[in-house]
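Single chain ahead, written as structure tokens, the form predicted on its own.
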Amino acid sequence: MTDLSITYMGLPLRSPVIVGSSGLTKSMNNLEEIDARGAGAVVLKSLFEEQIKVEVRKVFSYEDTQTAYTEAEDYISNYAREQTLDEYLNLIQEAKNKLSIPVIASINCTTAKEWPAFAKNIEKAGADALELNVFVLPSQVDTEGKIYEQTYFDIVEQVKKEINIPISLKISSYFSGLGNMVKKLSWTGVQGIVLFNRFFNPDIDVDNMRIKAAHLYSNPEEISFSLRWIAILSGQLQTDLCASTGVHDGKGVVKQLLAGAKAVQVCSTLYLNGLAHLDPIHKEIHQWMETNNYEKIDDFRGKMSQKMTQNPAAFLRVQFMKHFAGIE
């Protein structure tokens, strides 16, 4: 019998596969589900840094995100209605007494001010681990890179003071030079790295002339860019890594397995063919565990790496012009 199981922050988990934070994660009726069809973990829906400023501090202001949007102080304030602190807390709660895998909260933050404190109340509820969605967008033209990337480094600088559950850090792409700063990343003592955050992506409506959400869910042809990278840095940090956006199957799974990742994130794969899909994916895991004679995830983890592969300058490779000669 092939066996799944696996440690990812320090947890044990019996599957690799990851449910993604989302809206398919906010009920207990889900998050029952996708105990029941052998998830690893799950990542419950993120509560936004703005929502805990409106529910601790009673106001809200731009003046502490650099990415406010249109009509953003609208959405938050309903959202935090809806879902307020307390409600997280508890689910946090039911969520660790109904069920058998760990609990990852979540929290989108953009800055380190005033909320951290508030991740003590995480921890205190039961959650296994915390993850820090963390996308700070570099628009401004007279703002150096650093200046950017610093926040990182006080976003995990200061929730590191108030908790001793594990921290995962889910990031973009949007660094000048991103191997280096996830290495740094790693170095300050974070369990996990997961690359990479899927966020809002503006569209234009040409009939309504509005600005419309683009491309909600992810698709199958994503993954080559989170397995570039997990192949890449596989081996060269002081932490777990995890893979995101693309993985719609279970080969998906494999590859970034394959590449180096500790554990795999699913989430537009369940929202497009239901928490049912769970099923299928593990399925085909053991499949191809099977076939390929492989009885332990640690068999193969990272044999197709950039550091194991014996082609590692593939994963480098960013023309096409040995793909296309010839064509024109």
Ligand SMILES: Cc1cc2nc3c(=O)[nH]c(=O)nc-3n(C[C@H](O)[C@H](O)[C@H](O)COP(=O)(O)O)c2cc1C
Second form
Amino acid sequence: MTDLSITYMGLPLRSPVIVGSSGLTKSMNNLEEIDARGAGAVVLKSLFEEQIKVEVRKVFSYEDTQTAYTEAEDYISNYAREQTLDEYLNLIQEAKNKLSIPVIASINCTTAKEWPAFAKNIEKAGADALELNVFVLPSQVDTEGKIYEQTYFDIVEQVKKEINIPISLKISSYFSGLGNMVKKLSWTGVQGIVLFNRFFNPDIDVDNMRIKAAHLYSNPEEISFSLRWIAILSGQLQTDLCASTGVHDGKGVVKQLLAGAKAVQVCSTLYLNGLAHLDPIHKEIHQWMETNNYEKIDDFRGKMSQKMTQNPAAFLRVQFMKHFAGIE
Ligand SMILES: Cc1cc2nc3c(=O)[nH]c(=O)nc-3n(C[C@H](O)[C@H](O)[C@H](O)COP(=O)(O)O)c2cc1C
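Alt. form predicted in complex with this ligand, vs. the form predicted on its own above:
The next block holds the full complex; its first chain is the one shown before.
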């Protein structure tokens, strides 16, 4: 029998398949099914800075905004914060009690201010690791890239002061020097970097003149983007790489492992096919390993990374060529 066990961020996982942070990972029922279906670990739904702010605003929409409410505002914002946060900490505790797999908490953050102290509670609640979903949209035309980039280092520095459990950074690709930025992030002492998050993107409904959400779920073709960067960066960093976006089946997992990923997150495919889709994903990985005579993941991890492949230029090629694309 082929063995899917791996180590990610120092945590032993029975499978490289991690269920990514999303609405699928916020209820105990789902978490138990994810565990029962053999996933290696689960990343809980992120606690959003915005989510807390929205709750506070909801409460205040009933208030008389003409009155001086500074004290009340402080009280209510703390109250709302505690409610949300308590629920989250309870979920971590319950998940830890009931699941056999590592539970990775997640925080969606854009600043290093106010919240990092809260990370201590996540560690106390029993989370095995913390994934920081950091995204600062570099949208201001007067702000230089290095200012945005500094936020990432500040966040890691502040959170590292608070906790000892492993930390992973889930990032986007919106950096001018992506390779160098990821390398520098790997020097900060984080145990994992997740490439990449996939964000809400806007679309325009031209019939109703409204902004609407572009495709909520990824499609399997989107795997190429993270595959390129996992392949280029693996073996060059002082941290584990975890692949995310566009992995919809067992072959997708195998591709990312061949590129050099330590672990692979899945999300959209489970929304589209149900949590039961974890079964065929695992079956396909086992089958591929058997067909290719691999007993363990480490026997083939990184074999197709840029460093190891016979054709390293393929990962750097960006222009269409007739030879590769078949069309001009
Ligand atoms: C409905 C939905 C909710 C999500 N919520 C979160 C979240 O709370 N935190 C987070 O880090 N990523 C979140 N994601 C992003 C996923 O974890 C994942 O990174 C992304 O969907 C790309 O992976 P996929 O191609 O396997 O879907 C969400 C994705 C979807 C579709």
